[in-house]
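To begin, one chain is listed below as structure tokens, in the form predicted on its own.
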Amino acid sequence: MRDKALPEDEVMRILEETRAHDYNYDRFFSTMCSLPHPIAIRAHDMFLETNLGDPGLFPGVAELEERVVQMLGELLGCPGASGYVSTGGTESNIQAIRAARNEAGRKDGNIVVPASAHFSFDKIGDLLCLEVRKAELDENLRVDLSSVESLLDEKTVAMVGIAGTTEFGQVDPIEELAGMAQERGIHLHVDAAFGGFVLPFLDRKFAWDFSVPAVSSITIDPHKMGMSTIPAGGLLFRSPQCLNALETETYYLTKARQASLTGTRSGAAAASTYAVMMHLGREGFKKMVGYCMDLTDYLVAGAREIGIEPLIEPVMNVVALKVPSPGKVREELMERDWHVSMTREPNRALRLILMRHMTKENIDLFLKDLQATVIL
């Protein structure tokens, strides 16, 4: 830290120069986040200093969080769901599994997740001292049910299904997983960090949310397809007892017990999410998802014209393209300022996310560079 103050203009100049080092969203195919909606930014700024960790001091924003949880519950098939606005999918997944472990009363348990699960579940195994068992995928890149069955035992505290896998955008067979969970009395968690704001607005319908009776908890991220500001995640439980399993006494705050993982929590995230959901409504989100799916179809059609096929037919706005030497292709595209990523082995492919910041014009430019790169 400096000994003497630096003029505000000089500080802002340094910040502006540093910000210019960041890349622009219009070249991003690799991220599941996007530019927040303008109303989300305005709401975020309005509640910038509020702290949901001490709700008695900020009852207004605490009320907004309750409304957000109710709206998310309605969206996911359970208007009476309990939960809170988290920092994102990783925290929500940690807390869901922590609740399942605490309810099961085991400290030496295991969880069964798909091989396609987000890397947050590896962190969970480490943090919560749980064995993470990874089930194989079927030919459609959904979790293989027989593989799941073979990994379950009396020490399994939770099963996980993904509704919108990070790499492929695929939806696991949640109803079948729910049947296994219900038969054994195991907590079933659905990670819909990305898919939660996509699947309800697709023409094609899936059974994946709280409408499936044995689903116990769901992760959903407003700062992804929900167009809220970062960090705004969501964790919902069907039963308030699950949330109670997370509570810790908070001796000196305005509320006696706290269920969230973090203590201090940004009220701005809740306000931002509330503003977007109220402003757009189901109609607005359906239009936005429709736009992203149109972009997805446009990209896949264009890729096929240059002889490149998707690994699977896209379920949502996530595309995995089969290209020769995907690592090399990715490096070449990055040199041309296209920010793309890859899927893991054994299904190595070029991974593209079609978010609302993308345009057909930029897809055309990308496909031209992709064709040149593959030919090289």
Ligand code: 0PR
Second form
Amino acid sequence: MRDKALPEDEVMRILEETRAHDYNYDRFFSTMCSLPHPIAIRAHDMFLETNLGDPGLFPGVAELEERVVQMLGELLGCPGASGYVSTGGTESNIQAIRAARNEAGRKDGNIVVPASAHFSFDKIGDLLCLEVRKAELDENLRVDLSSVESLLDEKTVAMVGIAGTTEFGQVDPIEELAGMAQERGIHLHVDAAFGGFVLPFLDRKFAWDFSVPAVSSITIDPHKMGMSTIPAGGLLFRSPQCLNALETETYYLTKARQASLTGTRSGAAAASTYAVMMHLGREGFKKMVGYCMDLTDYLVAGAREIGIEPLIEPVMNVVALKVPSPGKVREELMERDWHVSMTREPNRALRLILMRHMTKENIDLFLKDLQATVIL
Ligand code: 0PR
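Show the other one: the form predicted together with the ligand, since we just had the form predicted on its own.
Next comes the full complex, and the chain you just saw is listed first.
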């Protein structure tokens, strides 16, 4: 740290200069985040210094968080759901599995997740000392049920299904997983970090949320398709006991017990999420998701015109394109200032997410570069 103070203007100049090194969203096909809705930014600013870690000092924002949980519960088929606004999908997944493990009361357990699970589940295995068993995928890149079945045993504390996989945007057969979970009395967690704000607004309907009786918990991220500011995640439990299984005593705070993973946590995330959900309503979200799906269809049609096929017919606004040497193609595209990512082996492909910051004009430009790059 410096010894002497630096004038504010000077600091701001450094910040601006450094900020200019960041890339711009309009060239991003690789991100599940997007530009926050303007009302989210206003709400975020308004609640910047609030701390939900000590909610007795900020009962106003604590009330907003409760309303967010209530609205998310309604959206996901369980109006009385318990939960809280977390920092994102990783925290929500950690906490869901931690609750399941604590409820099961065993420390030497395992969890069964699809091979397509987000890497947060590898962190979970390490943190919670659980064995992470990965079930194979079927030809549609959904988890294979017989593979799941073969991995379950008496030490399984949780099963995971994904509603909107990170790489393919695919939805696992949640009802069938729920059947297995119910039969064995195992906690079923649904990771809808991405799909949670997509699936309710698609014309095509899936059975994946709390309307499926054995679904015990859901991760849903406002900072992905919820148009909120970062860091805003959501964790919901069907039963309040699960949330209780996460509580620790907080001896000297305004509230005697705390279920969140972090202590100090920004109320800005809850305010921002609340503002967007109230302002847009289902109608606004349907429009935004419709826009992203329209972009998805446009991209896939354009890719097909230049002879490039998707790995699966897109279910939501995530597309995996089959190209030769995807790693090289990605590098070439990055040189042309396009940011795309890749899926894992054995289904290596170019991965694109069509978020609300994308436009058809930029898709046209991108497809031209993609064509040139693939021919190279
Ligand atoms: N579950 C699923 C299904 C996810 O897709 C993700 C993240 C998570 C959990 C973890 O969420 P947090 O990152 O909020 O903890 N999916 C994106 C990914 O890893 C996150 C992301 C967002 C990555 C923006 C890059 C980026 O630029 O691809």
